[in-house]
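Only one chain is given next, in structure tokens, and it is the form predicted alone.
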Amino acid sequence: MDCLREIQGKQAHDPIFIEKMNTSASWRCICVPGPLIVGAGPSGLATAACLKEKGVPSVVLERSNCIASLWQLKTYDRLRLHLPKQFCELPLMGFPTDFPTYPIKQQFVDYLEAYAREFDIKPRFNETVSQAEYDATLGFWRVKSVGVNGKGTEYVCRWLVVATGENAEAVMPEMEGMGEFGGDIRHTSLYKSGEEFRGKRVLVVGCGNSGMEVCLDLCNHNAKPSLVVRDTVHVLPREMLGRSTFGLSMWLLKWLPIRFVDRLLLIVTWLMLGDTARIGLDRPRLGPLELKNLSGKTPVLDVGTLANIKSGDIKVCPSIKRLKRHAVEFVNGKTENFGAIILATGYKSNVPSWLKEREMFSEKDGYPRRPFPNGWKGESGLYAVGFTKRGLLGTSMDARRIAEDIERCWKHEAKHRMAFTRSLLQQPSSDSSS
């Protein structure tokens, strides 16, 4: 293994490196000849597959016990892809032709598992990365992970791919009176079905796609949901003019300016859904595509929730002032009783908690500092995939770029090693010269 030989050579001649590598006898050290990928979700799998296609081996670390742990362990039962399947394919492999336009949760998981088998991707599960830091003395990344048994492993690699993505940790907002409420308060990552809330009054906090769908699911199970709308929101029909709204938008953007497309989308939406401001859903000043482009905020694609709001089955509420005993006081002064609160407050990156690097990633939000499409590459062999705020399309773009970039380095180093080996073989031996 060339990488291992290089490290051993440095170890033999560098006392500082010897001290670093032997700081803890309880840690085993593994040299990774290719890139180390942290995260076995769609982003990590896509990058590993693109690298595999180019003949570059990689190692994938995953803190959970399965691939796509967010999808398998932390999503509700009724979830399905919000966009048509052709916009959610990973590189090099499409969805089965018999899958519906909007695959359900289990179908998407099946697709990802088939994807991993197709490219022989075998992540190292139950490995939680606790620290990753570039060692300038060594010229490699040192990545420490801890297994379920508490044993530590240090991986040494030339390239590090951060694929933990935008949804690594649930966002749990602090609300006054949370300890006083007394009822069930949970994030959507712990919500599976409205069945357990049948007949109960449930307050859903957050009006993104997840919050809207959870409300609809609660309605379908005869619960009594209310929805906290704290901000403006664009709600669009999932399909318009016989095509998916997203697909139509992408097609129109090929020919028309983004503001014109936004205006067209809003006109058609008004004709199909009416004035959403009348039911408490005010629209932002910027159009849906322009807002998405500038802030990453995704418009809500309606799958039936709006009809339930209009009928009164889902009640729209203002922001929360404080929680009381089985009750919620809102900023408008009204207080209502609830048996449970579901927090559809989204997720965040956890990169700053383990990656010791300040140039590429922001310590504030854990995203690459450079905006799309330039946030995929950092310094010293550091890469990011799945942070574009553009879903699986953005993931696929990043994965391809990363694989191409690493392939160039891989081939260059292989050529250099071959030339070095050839020069050694061509050198006359000491016996022949005597």
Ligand SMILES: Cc1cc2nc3c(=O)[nH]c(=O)nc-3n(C[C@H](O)[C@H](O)[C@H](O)COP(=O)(O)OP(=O)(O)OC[C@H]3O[C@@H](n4cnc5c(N)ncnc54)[C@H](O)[C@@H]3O)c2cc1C
Contents of the next structure:
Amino acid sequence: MDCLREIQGKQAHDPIFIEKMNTSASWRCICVPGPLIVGAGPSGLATAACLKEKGVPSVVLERSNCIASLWQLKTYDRLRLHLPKQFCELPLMGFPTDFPTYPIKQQFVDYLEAYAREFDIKPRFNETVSQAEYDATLGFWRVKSVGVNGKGTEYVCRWLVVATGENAEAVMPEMEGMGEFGGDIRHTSLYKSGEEFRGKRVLVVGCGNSGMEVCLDLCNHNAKPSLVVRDTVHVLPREMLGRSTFGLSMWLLKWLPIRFVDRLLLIVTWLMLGDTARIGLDRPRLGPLELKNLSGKTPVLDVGTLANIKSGDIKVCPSIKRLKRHAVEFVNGKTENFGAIILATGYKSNVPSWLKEREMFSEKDGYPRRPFPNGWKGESGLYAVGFTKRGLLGTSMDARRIAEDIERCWKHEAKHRMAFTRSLLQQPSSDSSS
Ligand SMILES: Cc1cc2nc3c(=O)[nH]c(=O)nc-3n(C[C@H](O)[C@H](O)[C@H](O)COP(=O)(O)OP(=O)(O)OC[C@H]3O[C@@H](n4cnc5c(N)ncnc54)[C@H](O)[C@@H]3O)c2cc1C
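Now show me the form predicted in complex with the ligand, since the one above was the form predicted alone.
Entire complex below, previous chain first.
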């Protein structure tokens, strides 16, 4: 009975209310009465905040030692939000009014830190979730995490929110001769600034937003970048007709069909940037918005790279055939010397590596199988936030929906929980005097 009183007391203040050491002491078990959120990036924080606002306590597990580790640890110095700030706000708290339209990385991190403080979100850092499985007999999720010291913890919870992100692991392509190349090969997640590449010939592989921006950064630091373009790509100006291209597109889509908006965007782009195919950047057959909707492929928003390609400061190259000691051979038969290679080859979800569940998440790409806007909810109390391919706007929508859904169950179950606990506490018990 003392134990129950203790649990009830703890439950009132603490989302983690049973902590039991395993006899072997290398594993411990923690019961979480509310939802367990995996990942303390913007998505995890947004969900925890929305839950908190509804009176539902949650526990957040994070593998690194800080919130928003993607932004704090894996992005380059010159990074700003790609989209205007009004499209990147998390629920319940806006950006400070004195922030610029496109906040710099540190401002975004400051905002997230303030957000976590505002909603009193204190993630359990250095806890990497290695496995999560639904125990149908118990009716609970069993989530195993490993700390930096190798110590394991098993969390048992009714609701599991996957917030590990679309960018959990760097994608490293296999290239012939990779082991042979004598210079530095690194993914953009490890690139900070062009400063260390000053005067060097650098090959950037991949022409998404990151690859384009890294090229520009290298130019600004007097390095000599070349850009490998293997695929077609839509490059649009970041602003057109006095508005952000993204904002304008969202506004036009309220009234016009997507294909019409795409055509309009491409005409204005052509007037502003000219024919990008002439500088080696062929456009896909589908328009930028339709392509984004169908494949999730984001158009590049130009922040100055194109001018450097036109001036010849950035050279466009075809696909790589193989790497040599200090050179790269391309599929067109040409070979050029390079001192370093930056892989702007993107990221992938890591969900299949730890979540033992096949219905909601695809094993192939680690995204929810059901497309936006229906991918946020699975069976048995499983949720996904931030896998919409729609950036922070998608995150906010998911977080609100998840919190509303869990709140309903939480309130319903709380009545039963309280009644059950009260009945146990009121029962005359033979051991109550002991
Ligand atoms: C360079 C760059 C610029 C971007 N700019 C914009 C922009 O301007 N606007 C926009 O809307 N979107 C932008 N995005 C998209 C970006 O994905 C979101 O901004 C945002 O970071 C997504 O948040 P998230 O919480 O879903 O994922 P993340 O920020 O990746 O956070 C996931 C967290 O989960 C943790 N984690 C992963 N696996 C585990 C595990 N097994 N156990 C415990 N913790 C784990 C990670 O350490 C990480 O902290 C950008 C992305 C990049 C890479």
